[in-house]
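Next up: just one chain, as structure tokens, the form predicted on its own.
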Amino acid sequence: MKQFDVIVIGGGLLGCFAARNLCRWKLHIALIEAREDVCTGISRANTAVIYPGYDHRPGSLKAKLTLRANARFGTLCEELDVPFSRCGSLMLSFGEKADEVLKKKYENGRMMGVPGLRLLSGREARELEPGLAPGVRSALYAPTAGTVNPWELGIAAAENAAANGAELFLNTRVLAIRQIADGYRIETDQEVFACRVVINCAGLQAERVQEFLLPSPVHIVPDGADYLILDKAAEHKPTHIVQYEPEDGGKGLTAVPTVEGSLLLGPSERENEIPFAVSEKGLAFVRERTESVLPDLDLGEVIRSFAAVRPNPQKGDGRSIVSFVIENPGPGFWSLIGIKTPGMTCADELGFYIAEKAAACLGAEGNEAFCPIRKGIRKARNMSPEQRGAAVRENPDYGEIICCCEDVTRAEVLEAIRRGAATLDGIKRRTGAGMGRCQGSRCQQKLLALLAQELGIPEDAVTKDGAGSELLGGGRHED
């Protein structure tokens, strides 16, 4: 039986930076994850927006943390060597009841203190953004809002939390978890575990692993969404985040340009019936947003359609909760259960806050020695002529393109598989490749045969992705 201090269950971005955080106290860490590598779950399909805040109530834990957490997700980012734009947001209105959501809203943001917030008339909107369509009446500027690549933030947390010692179980499922002694047992279906801290990231599954233990009061039901993605190449787009607020209160739109310079549009609002399966019903709906928002777009450009599954945590009654909901079920147990937007912009914040709640049920000393630098994989599309000409003079590899479409080299692939990734779409998630224009039809090949070679297995043992999203412990958050 191994034993540690803390044991975190569900490997997404909560989970990953639950592990980072707590590598500031002097405690020995483990990260269970049921799947094959981290943020494979919910963490890999979302928005990809870092809210301003000026959506939720003030002096509220989750208004207080997207202040804390938009205000320093650049020096985040720059510590985990990842891409950020804080390119901005508008959240535009196209009729009167809008407008007036719209002023509220900026009177929100006002009070709460964030920083630069301004009402725009449809003129001025459109001389920021001249795509947007002619009958836009008022906009929300909010300068602070931004995008991130969801999985790279993941795998960067996850990677600095090894990196300072936290120890990361890989598909390792969640059977059973019971109360003793001197704090828990956890049985999974490779070993059995034993700690005194336990904190619950499970996201979708975290109401069933709070439930080895006690009844939830909080019920997690999944919602579905639909996305689509524009070709890098595509004319017109925006080079701000847009939101669009309709005037019937239903479901809006948002157009993401991302820091890899494609632009993400969604997210539609379904049932989520299949798990990660689009629908033609959404994705016909985000074309009619984007069509009657960002008119000049060609939706011909289109190069891939997503889906996305997203927790609706909810009361016992069924009335939606819109707040972060942390429970406490028992003695060093705590449950991140059914954290929503803005979940990934919170995602560090929430890791250090509940890290510091551990660390003082455990009376922990703080680790002069943690280091919250992580180097990413070095990027030849990111190199200058004369610093790639030096890289491949250093490792050959980089002067072999494996991905065309994003400029992905078979040194970053097999640096992506060193780090972990033991499926095409771990390699996708940290080097790009397969994201471009032909999504894969011309390198998949390639990968297959690298992956086969470097884990030592058939070609036709390697799979695009790993296990099904039943398995627990899955890391299912979405923002």
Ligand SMILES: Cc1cc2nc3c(=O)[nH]c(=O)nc-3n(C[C@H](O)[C@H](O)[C@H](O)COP(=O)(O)OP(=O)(O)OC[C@H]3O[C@@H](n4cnc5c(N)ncnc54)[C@H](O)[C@@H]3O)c2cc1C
Contents of the next structure:
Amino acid sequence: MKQFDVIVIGGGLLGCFAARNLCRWKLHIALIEAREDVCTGISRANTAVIYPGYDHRPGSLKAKLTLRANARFGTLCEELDVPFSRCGSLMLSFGEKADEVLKKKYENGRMMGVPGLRLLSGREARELEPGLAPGVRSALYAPTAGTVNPWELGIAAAENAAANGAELFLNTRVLAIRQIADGYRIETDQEVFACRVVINCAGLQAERVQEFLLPSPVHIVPDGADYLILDKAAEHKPTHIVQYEPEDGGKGLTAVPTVEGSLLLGPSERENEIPFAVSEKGLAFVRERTESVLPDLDLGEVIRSFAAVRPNPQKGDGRSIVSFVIENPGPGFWSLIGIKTPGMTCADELGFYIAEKAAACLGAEGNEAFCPIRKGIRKARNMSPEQRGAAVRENPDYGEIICCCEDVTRAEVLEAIRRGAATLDGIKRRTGAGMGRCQGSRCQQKLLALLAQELGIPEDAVTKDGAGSELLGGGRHED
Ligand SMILES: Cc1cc2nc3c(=O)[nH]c(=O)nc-3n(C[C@H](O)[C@H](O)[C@H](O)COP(=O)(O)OP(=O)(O)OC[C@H]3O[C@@H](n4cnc5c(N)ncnc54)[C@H](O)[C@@H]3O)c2cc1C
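Please show me the structure of the same protein in the form predicted in complex with the ligand, now that we have looked at it in the form predicted on its own.
Let us now look at the entire complex, which starts with that chain.
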């Protein structure tokens, strides 16, 4: 039986950041993940926004953590060597009712101390973002909003946790949990673990994992969401995050100029529908909303669509829960159940919040040796010609391009595999190979060969995304 002080179940954004923050104390930590890689569940597909925090109830945990997280996000991304763009956001109104909603959000944000908020006229908004539809009446400008790539963030947190001593168990699914005299016994499909503290970050399965111990008062209903991605070369892309507050109070649109240079459009909302795949209806909705808000965009430049899955936490009576839900079903057992937006923005803060509770419960001492710094894979596309020349002299694999759309070299792919990529998606998420205009049609065969060679397996045993997509283990389903 493997013995730890703390076991974190689930290697999504929340689990990876819980593990990272637990390392700030002298603790023996394990992170257990059912899939072959971290961040393959909810955390894999989201809107990629780092929220400014004007939307939440003042004084709530969500409001406090979002404000703190937003202020610290630049520092966090420097520590973890993850690209972050503080591009600001514009929330648009096209009618009187939405004007009122924006005013309320503005007042709420000011009361909470969200920095730099401004209410703009339609003309001022179009000066900032010339591609906006002429009907814009007003806009709420939030300069502190930003964007980050969710999986780069999660992978970086997991690597930093591992470098600080947390042990990562992949392909290990928790099957049962039992309270024992001095903590918990956790049975998995690999081996048995014991620990004094459990942190349940199992995403869509957090309710099920908690029910290994006690019935959960919170139920997770998975909903679907669809997105489109426009190629980096597309013209008239906005430079700010553009959000649309519809006059009828329904679902709006978010357009995000991503850190990779593409434009993310979405999400649609599909209630109570099994989110196995993108829906034509959802994609049509995203297109229609985009045309009404950003009419100059050429939607012929779409290079990809994908579906995400939302955990919709509900009370027994079916009402949705807006606040962050942290259950404490047993001594030293915490469940982060159905953490929705802005869960990515707050992942590090939530991780610290829960790690502090775990450390207090165990009477753990601070770990002065904790190092928050992690270095990412050196990307050839970010190098100057001189740096690139030096990189090739040092390692000739930097001279061989594998993915020409995203300018990814053999050196980066090999480094991704060394760091744990075991599937085509694992490489894509670490290097960007296959994310460009041709969507991997030119590099996939080379990636397969490299994976097979490095992992010592036949090429036909290499998979796109490991165990395959499964609803309750999370997953992103692309067309
Ligand atoms: C559509 C959408 C858009 C969003 N947009 C934003 C945004 O723009 N900004 C923002 O701040 N937030 C956003 N969020 C919220 C954010 O993405 C989530 O809060 C965050 O990703 C939740 O991650 P998680 O770790 O809880 O879950 P997951 O990423 O799903 O991780 C849970 C992990 O647990 C593992 N697991 C499950 N069961 C077991 C088991 N029995 N044993 C071992 N492992 C197990 C799973 O395999 C999975 O990897 C969005 C969310 C959605 C759905």
